[in-house]
Partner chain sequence: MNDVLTFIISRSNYIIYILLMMLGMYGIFAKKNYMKKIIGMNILQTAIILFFISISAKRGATIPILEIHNDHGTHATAQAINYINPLPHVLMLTAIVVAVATLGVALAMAIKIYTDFKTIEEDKILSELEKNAKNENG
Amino acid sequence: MRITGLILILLLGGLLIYGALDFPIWGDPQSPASNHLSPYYIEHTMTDTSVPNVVTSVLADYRGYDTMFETVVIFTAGIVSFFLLRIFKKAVPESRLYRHIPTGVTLRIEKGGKVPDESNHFERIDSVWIPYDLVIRTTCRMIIPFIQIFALYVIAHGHHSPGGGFQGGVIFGASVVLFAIGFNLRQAIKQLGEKFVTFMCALGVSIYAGTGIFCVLMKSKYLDYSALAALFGTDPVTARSHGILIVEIGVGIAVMAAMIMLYYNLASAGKHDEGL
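For the form predicted alone, what structure does this chain take on its own?
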């Protein structure tokens, strides 16, 4: 199996290198992209999309298909981390565990009248590796709301200034990771549970793809945001700006949720009971 995987990697790597040889030199001003694509985007972004940020208009409008599948890749990464790393504890009937309870041990009763298998009980790693620190927790409590507000600003204002869904989603996800590090993983999961994070990740992708479907229902092309003019009561150019904002929100939600999902599984080795 390892030999087969090595052969596949070598073959695919060779094909990638062979294909890369045909690419123009990095930064070549005479490349097809520089001669044909870039001038059009720079000159027509405002007239086509009413978006002054050329990067955002290219990512979310001119090549919206590519960005949508980038969002799908991020969603897939979060789901793959779940399937590869997630470890579920075995729950046994309460009556069986009561026979083997040592004196002085307290069991946590879960839903359905069952308790977790205490043979793999929670190791209080936080009290050893990261002792309780009033300064750290107070500082996190004070700055996390500002980080999240800034993340929302980056998402909402990304089509007018540097920023966007990817950047804002990472900033918002980092605020949750900071909360988990400053306090502990269990409190973070209590605030944003695994099911909720997974749902939000799928919701972000659905917002992006659903916007394109709505454009088709409005008898236009997929991801042609000008079809949203009737919905917002604006002209088609301004509607494209609004459509970019909608898909940026979807991207931000998906990136945020995928980042949190990855941290939950990597920091706890898939057990969700201990972490950094």
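Rigid core here is just the name for the largest C-alpha set that superposes within 1.5 Å across the two forms. From a predicted model like this one, the values you see are computed outputs, not experimental measurements. Numbering follows the first chain given and starts at 1. What changes on going to the form predicted in complex with the partner chain:
- Taking 2 Å as the criterion, T47 does not count as shifted between the two forms: its C-alpha moves by less than this amount when the rigid core is aligned.
- A two-part rigid-body description fits the chain between the two forms; in it the smaller part is rotated by 31 degrees against the larger.
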Contents of the next structure:
Amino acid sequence: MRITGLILILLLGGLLIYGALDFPIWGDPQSPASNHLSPYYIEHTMTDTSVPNVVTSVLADYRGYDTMFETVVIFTAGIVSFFLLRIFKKAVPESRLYRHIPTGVTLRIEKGGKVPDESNHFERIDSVWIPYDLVIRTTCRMIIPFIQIFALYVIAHGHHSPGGGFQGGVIFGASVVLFAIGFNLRQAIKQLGEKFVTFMCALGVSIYAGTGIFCVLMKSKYLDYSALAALFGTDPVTARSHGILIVEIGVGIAVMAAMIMLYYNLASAGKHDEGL
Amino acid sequence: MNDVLTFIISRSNYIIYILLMMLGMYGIFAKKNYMKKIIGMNILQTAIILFFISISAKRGATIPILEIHNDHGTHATAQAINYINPLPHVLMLTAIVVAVATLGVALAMAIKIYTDFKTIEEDKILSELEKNAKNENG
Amino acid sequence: MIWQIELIILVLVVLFGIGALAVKDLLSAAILFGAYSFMLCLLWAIMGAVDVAFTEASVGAGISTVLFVAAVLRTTRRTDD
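Having seen the form predicted alone, can you show the form predicted in complex with the partner chain?
All chains and molecules follow, beginning with the one already shown.
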């Protein structure tokens, strides 16, 4: 298998290099890819949507359908990870570790033993024993708000600089993942529950699709944001800019929730018990 | 010889994309471990992304964020020759996010396989499946 | 676009890719794959695709690596190939 694979791959590489002989030289301004559709986008994005970042305007306005179904793909991935891995049956673990907070003593409670209540005095810790991680916890606590504000900035400022819903959503999700790693998974799930996250994921997709349906209700085409001009009280060009922002927020929410769902399910193998 | 050198210099990105694509394919074909297969799949995806970004590059052009500061840009129109082609960027931006979605699903399947078979090596799983089939028949 | 930097990064991309596939320890493979993604992110920033570079930095080098490490810890770390 290894030899057959190698021969096939070398054959493929030879064919591709033969094909690459006909490619335009790297960086050629007259290459066919840059001559047909993209000049229209670059020259008309300001007059059509008043968004200077061409990537954002093409992503959310000119090719809005593409991005909408991309968001649906992300949503599907989150749902699939849930259905593949989630185990609801609460198996009693072999032994559990608890830490007595005032003294820092770690207790190991065997199967069948009396488990202390979650209170201010006892805290459950993962079975991979971790020492007192004061530095990590304090750093996480201080850095997470800034990460979240940066994520919101990235979503909101996608019109004028690199960024947008996908990046901002992923960064926001990463802040929750950092919380789950720095503290523990149970605490993260207590803060952002599974139902809430799934709801947010569906909400993001619904915001995107709902914007399109709203445009249809305003007697225009699906995802034609200029129909929202009456709603915002602006001219159609600015309305398209605002419509892109709404759509980006929807994308951001959906991507954030999907990333958190993927992490919850993968890190605990579906048990939502002990994380990374 | 000179032709080969000009080909390599003027199309170095394409050669790297072909190398990465072969590497990813090799990972999917020849590696027995599912994690390695998943890494190979991701390398294959990034090779395609590298190809698309390479055809979007333009010599002497800047990033596709327009530098027009009046309200609606009605006075100055942007010249397409001055900006890098944004269309492949858009396609690949979404492709990267889909790549992480497929990665998540693939890893979920790997974990599921591990909980069922206690291994993620393909040959061991196949031999175990054969053994199970024999037991059922005989 | 400085061609020396681009050449170095292109070589590093291939090296990290080979390393991620060749190394026997799956946790190392996950980390090398993160490094590979980050090199690609630099490459795209050089080639002027800033949005793609941003996405790759947050998705490829960030979340993907975390998911990989999580999956490796939930399965096994050793492999024979």
